[in-house]
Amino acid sequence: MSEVVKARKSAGPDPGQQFVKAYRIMLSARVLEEKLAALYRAGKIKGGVFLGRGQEALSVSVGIHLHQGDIFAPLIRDQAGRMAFGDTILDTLRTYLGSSLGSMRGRDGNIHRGRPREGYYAMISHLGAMIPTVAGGLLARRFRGEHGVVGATCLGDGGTSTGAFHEGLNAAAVERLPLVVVVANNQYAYSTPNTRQFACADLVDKAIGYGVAGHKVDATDLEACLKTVGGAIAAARAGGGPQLIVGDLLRLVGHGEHDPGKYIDPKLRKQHVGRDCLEVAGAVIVEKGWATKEDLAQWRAEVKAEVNTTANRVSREPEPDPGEEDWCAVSNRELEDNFA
């Protein structure tokens, strides 16, 4: 922590405290993903790497507003939201590098990691599939008499055209579940532009059709994201039913590290939607005097050192041993034996 932030923290509540906290998580996610991309290109990572560059402001705003006991089902590009919800650099690297000490014990895809018992759901790759999954989790909480719990999930604009999106959101609306669906409208469903994905004037208009509250936000603006997402989560927690948030931004990289993203219109990069949310947020911090440019550089250097040290540690950890694997398809071995 820099001396500037230490001094402000000791002086009491700071109006920029949440903003700075969110920025530092965004920065950690960005630096960690830069390392993941380098490891992927070096052939050290098996499977895909999908970066959240340009989506961190929207993503972190979800994780930072959720409470312990809530449900969070992130998307592939939600590293910032994952870290805000409690995911660590160590666990992320263990998953990507296939360490048997990781949460997935080195056995599953890099982005399918989670801790379901803690409300951190492992992502299902099928688009929109986490909406009915989280809705089901919320119904289970209701049956157990638990109240004040929120379930949030994220998807891209392409996912809003799938059947799972319709069925999940419609069921949640009928049941008035405290579900928050966050759509990162990054202009492309892989390589298909918005103009070929949906015919409504704006994605947030879909909220009207499902009878849920709709919110639209400039997802390049961290302050706007914190306010909009925080308000929607609070509304869901207070009994306002499902909330649909659409954040407009541009995916600043390809779909994954295997995709150079040559189809992305260069004109979009020069428009407001093409701004880098991390750079924008950093400029706000300096402008408001919450930290200096030197502080920001120091924070980046500190995260980079932690990431490199952790990557070196994880690279020496054991990989899964097929000869000692005890994986089974259902929750425990007794159930599997009964169904065999």
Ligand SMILES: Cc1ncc(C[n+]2csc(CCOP(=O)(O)OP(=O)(O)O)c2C)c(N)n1
Second form
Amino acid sequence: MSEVVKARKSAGPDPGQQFVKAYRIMLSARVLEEKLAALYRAGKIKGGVFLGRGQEALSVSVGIHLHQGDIFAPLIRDQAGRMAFGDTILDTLRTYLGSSLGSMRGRDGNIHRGRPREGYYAMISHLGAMIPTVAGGLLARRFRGEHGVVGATCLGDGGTSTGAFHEGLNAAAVERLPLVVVVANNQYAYSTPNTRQFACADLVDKAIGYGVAGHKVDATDLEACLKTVGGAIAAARAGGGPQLIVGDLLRLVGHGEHDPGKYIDPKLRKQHVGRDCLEVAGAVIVEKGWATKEDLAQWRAEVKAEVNTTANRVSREPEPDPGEEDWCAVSNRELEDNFA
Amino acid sequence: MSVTYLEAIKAAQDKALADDHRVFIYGQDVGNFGGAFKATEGLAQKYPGRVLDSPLSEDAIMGMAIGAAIEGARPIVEMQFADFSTCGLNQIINHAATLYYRTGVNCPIVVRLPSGGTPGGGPFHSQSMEALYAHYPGLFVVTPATVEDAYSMLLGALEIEDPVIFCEHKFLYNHLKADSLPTESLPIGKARIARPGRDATIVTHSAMLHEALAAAEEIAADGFQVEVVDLRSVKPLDTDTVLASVARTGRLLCVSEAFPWGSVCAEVIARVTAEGFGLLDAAPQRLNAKDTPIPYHPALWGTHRPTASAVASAARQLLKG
Ligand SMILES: Cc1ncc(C[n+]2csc(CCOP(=O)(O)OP(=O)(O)O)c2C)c(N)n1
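Here we have the form predicted alone; I need the corresponding form predicted together with the ligand.
Every chain and every other molecule in the complex is listed next, the one we just looked at coming first.
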């Protein structure tokens, strides 16, 4: 760690410190996902692998501004946000590799993991579905007299076309719930470009239709993301009702590791929107003198070592055993007995 | 004093709201208006802030209920008509039904579905969805046929830590009356012998119970005693009580108001033939609604769904076989 960062750390929180913390989480997410991709190519992962490459800045900004006791329902490309909210390298690898010790016990996998009791909701595949779910969680918190909590969920540009997005945002707005919906407008939904996804000028305009505060951000810029997302989360926390944030960026990989993403227009990669947020943020750190290039390389090497050690450990853990599985979908065993 | 089926449902919700501060009711027009059928009338005034009008958004209603349940609340959702629950189907079958299995976190939700046909209800206000929901692991599906069951099974459903689809029948709302509400009741998951008999068994549930009982009465004049089993709950399905009845009578007719393909009747007959083939003296029969959308005109509707006389003639056929 550079002397400047050490000095600032002891001087208390400042924007540089938060930026560096966010960067290091982004880096961990990136390195972990590189490992997941390698494991996928080696045939070691049970299902699909979906990467958040290029989306780390927006995602981490959500997780980093949430407090313990808040609700977070991340989506496919939110490895960075998940880690900022407390998810670990260990549990990520356990879930992807199908270890029975993972939070989902092999019953669900990869991006569908969560620990709902800790406010970390486990997404279902159906896009948009987590918006009303988080809203309901917030409603229950309100019934309990809890104030100052926030619920956040993320989705892509494709997800904004679902009924659940409209219904959920509208219902949350009616109740003025502290819900923050973060849209990663990564230009494609699977292979479908924005031009075939929506006809409005800008997705953030949808906020007006629901009576919701709308925010727009350049999601290749970590500093802008931290500021915009942090501001929106603070506004929701202070009672400002639902917030919609739209971050513009480019998905730098295919939809999943099975998809080479050939449909991505190469011109987009050369534009501002196609910048790699991790590289951009790293350059800012070096430029501001918060750390050196060597520090950055060292951080990467540290995470890589941790990821590799953890992957080796997890690969020796037991897989779920069908003989031990109770094959019961309800908690009420007495009634379940009648199902036979 | 006399209580209707609808009043029993309201009374159960009133008791639940009074007894358990975690309970709240969410649905279209359930607040000051008291619900399209008045099943929540007066409750918003009595429990301020706990009986909430929702927007016209079945998907959001169910999603909100699931989130609230994750956080420890006990939501009762009123779907205005069972038919519209299909707009919330994704949240029910993919989210509520899978939550416990996937995450170990309970999803204690009661979804009230005003179900079944009424004269003039037509294709979109008359459907019986119990087989659809019973298809999915992780959901309980109950179909009370009496005032007493409407009350006690709704309270029972609220005690279950898993999602319960509560199919209440609209035709019964103001049609059925009981002298009083029960203090004791059969648990959810148990079927009931609604009328004992020795010559044939009719297995049924919900509003068809009353058609089956009328049919049994009619056939009694011919000298046959038909046993009527009220399933009460569709999932769990009390196969033991059904098999015990078939063991006594040797003949089975299953009657349900739903469409025939993959209906509750299909499931009951599959189980009885698999587990009790040797008990049968004749091929088991079923009687369902016709395999068309539910017609609007009362004359067509009255023929579309099984009636007491249709049940009686199916039972007479079975007794001949
Ligand atoms: C309701 C629904 N329909 C279809 C899918 C299949 N699907 C999974 S991801 C995806 C594309 C999503 O695009 P977007 O919301 O823009 O997110 P991105 O993948 O670009 O991050 C599709 C079509 C789904 N998960 N849910």
